[in-house]
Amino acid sequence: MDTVYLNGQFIPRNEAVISPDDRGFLFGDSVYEVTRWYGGYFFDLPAHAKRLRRSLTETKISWQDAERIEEISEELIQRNGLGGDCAIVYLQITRGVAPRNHAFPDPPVSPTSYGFAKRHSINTLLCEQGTSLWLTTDPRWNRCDIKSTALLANVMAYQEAHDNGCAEVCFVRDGLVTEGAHSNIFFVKNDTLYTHPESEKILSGITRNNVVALAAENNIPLIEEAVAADMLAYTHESFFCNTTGEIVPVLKIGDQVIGEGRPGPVTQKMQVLFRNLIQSMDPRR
């Protein structure tokens, strides 16, 4: 039976109960984090934990177990018998249960904390062959740097992409590409990588940040600069990256074929470097 984490306890999933007055349910007043487990170890768990703590700080949610993120994540893996599997851990913290009111509860209430672990494998075929992105206007709020559960705009855009045979969204704001519905996007022009700089317009992805670091360590030119949507025809390669999918080549964005319409050499090199980085984190090596 699946074991979940709820408000400091590890309990069977079918015993987990959350109040309908929880602000996460009523307002999406909550933050979350997703971490990947590679059959024996987490990928960059400290960075994920740091980002979740930052989201809590930015939303002024005070969670007493914020220093136990790593411990809770590990225990969810072990209690669910996933030690040897590829899996993800999901943690969500809401502002807590209170009568519906836009203002924060006064006096403050205890946050609701919930977490689970489940098997999740990489789509290796997608990583090898590449995919298309759905080009659309970015309708989201101006604090995309906070990993909030208020994801309706992302969900609506992603469903539109899915309905049109695309694997992800390419958001455009003020004529510039920002990111995907749940990923960061990179472009290659003349062997130089480009990606939107960290700001309130994008989520600072853990995979993104590791790609940026890998490029620097391997003398691959990289510029953190937004790419204009009307310049897509002049880019030679593209890929998107995230925790659950790693690095995925992009062959087409909207009606525009990218480069030669197949995974390019810089993208493939980054895939190899990232795979080596993942394996280097294995404590058994």
Contents of the next structure:
Number of protein chains: 2
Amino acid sequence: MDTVYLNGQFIPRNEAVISPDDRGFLFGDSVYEVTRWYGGYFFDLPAHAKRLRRSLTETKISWQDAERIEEISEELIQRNGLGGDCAIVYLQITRGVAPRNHAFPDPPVSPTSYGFAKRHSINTLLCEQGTSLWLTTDPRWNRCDIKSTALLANVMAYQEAHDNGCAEVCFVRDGLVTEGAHSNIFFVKNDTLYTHPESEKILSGITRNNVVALAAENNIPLIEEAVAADMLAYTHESFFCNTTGEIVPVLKIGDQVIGEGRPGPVTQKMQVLFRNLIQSMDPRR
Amino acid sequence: MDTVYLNGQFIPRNEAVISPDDRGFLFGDSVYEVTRWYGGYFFDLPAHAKRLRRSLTETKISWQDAERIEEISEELIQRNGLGGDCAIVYLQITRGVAPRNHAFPDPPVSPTSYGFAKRHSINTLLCEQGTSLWLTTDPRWNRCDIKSTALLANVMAYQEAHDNGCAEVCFVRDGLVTEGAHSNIFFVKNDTLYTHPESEKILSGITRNNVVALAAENNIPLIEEAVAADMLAYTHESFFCNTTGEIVPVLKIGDQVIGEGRPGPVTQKMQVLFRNLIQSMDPRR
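Moving from the form predicted alone to the form predicted in complex with another copy of the chain:
The next block holds the full complex; its first chain is the one shown before.
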């Protein structure tokens, strides 16, 4: 039986229950984070912890254990015997349990915190061969920078992609590619990388930000500028990236084949650099 | 102890627990409805039931008890001894419990259904005296016609209104007033009513639709057309309306006093017509 984290306790999953009056359930009034464990260490856990604390600040949820994110994450890995595996840790904090009312509970109630860990390998075949993206209008709210669990828009778009044989969505807002349903999207044009700038229209992805830094360190030109959906035909490569999937080549978006329809050299170079970065984070090296 | 409804059972509220792996909790992957009981009968329950079934259809949640909405609502009232009171019934259906993954569970799992009833009077003072609205950009997704629980945008905007002494929000999208955080908004200009047309940008409010029908039956001119935020100074009256609050006069929106800053004659006439309509639904008459 898995061990999960619930409100400060580590308990068997089948004992973990919450009230249906939790605001995470009634309102999607909650934030979360997913981190990756590489059989001995986390990938950039401080960046994930910082982002979760930012999400809490932006939603005005005061969680007393916000400084314990790293510790809780590590303990979930260890208690589930995942120390040597590829795994992910999920951690969600809600505004807590209160009689239903849009306004925040006054006085505030204790936030609900829930976490679990599970074995989760990288899909190496997908990283090698690439995939197609489902092109659709970005239906989401205007604060995509907050990693909230009010994800119905993402769920519905992702399901549509899935039903159409695509591994991810390509959202377009006001004619510009924003990001995926749970990833950031990059393009290559004339050996220069392009991705949507940080703003309220995208989540500031941890993998995204590491790719941006890697490009700078390796003198690969990168411009944080959104690509117009009607310019896809003139891009040469594309990939999406996120914590659970790393860097995945994109061969086709909607009906548009990208470049030559196979993983391109800049994408492959970023994959190598990213894997080196992962390994460089191993404290045992 | 209240009696709540959970997955087909009527149980004491303190025994009602759900899994934190419920998609309503993890993704806001769920829809809901709030209906009003007037001490002996529901207000337009068939319209609420129809809208909930539409929300289920739009989100592709197959709930086997979708034909029992009226029966469950009535039973919640009776089991809580609210038959003679003003009360509301809340009913929420989620896609169910499954390991976390954006895609719908495949094969599908049983939806989770949760309902409760509680005493809830009309705020007659507010209906008489009116209130101010907090003017803000509509931050929500593009499917506001689905009554989903992914409500963080509504919660945050409503809290901002509340912090600023307003009883509701006035959302503006692309320069046009859409609706409130949990109500529809009407304006009066030269004795004609205006409200945002039904579309994916607003919820098709049951009270709204009854107001529209009442206006038609009583030869009060009404145009389903959005009002521009920069035209507020040229409107003569405003009100918002919803299931829990009926019709509430709006005296000020942001910094703009509406008309003479007091409940206007068309608003008051609609309140009278609406109260007559409520009474006309009483089967004991």
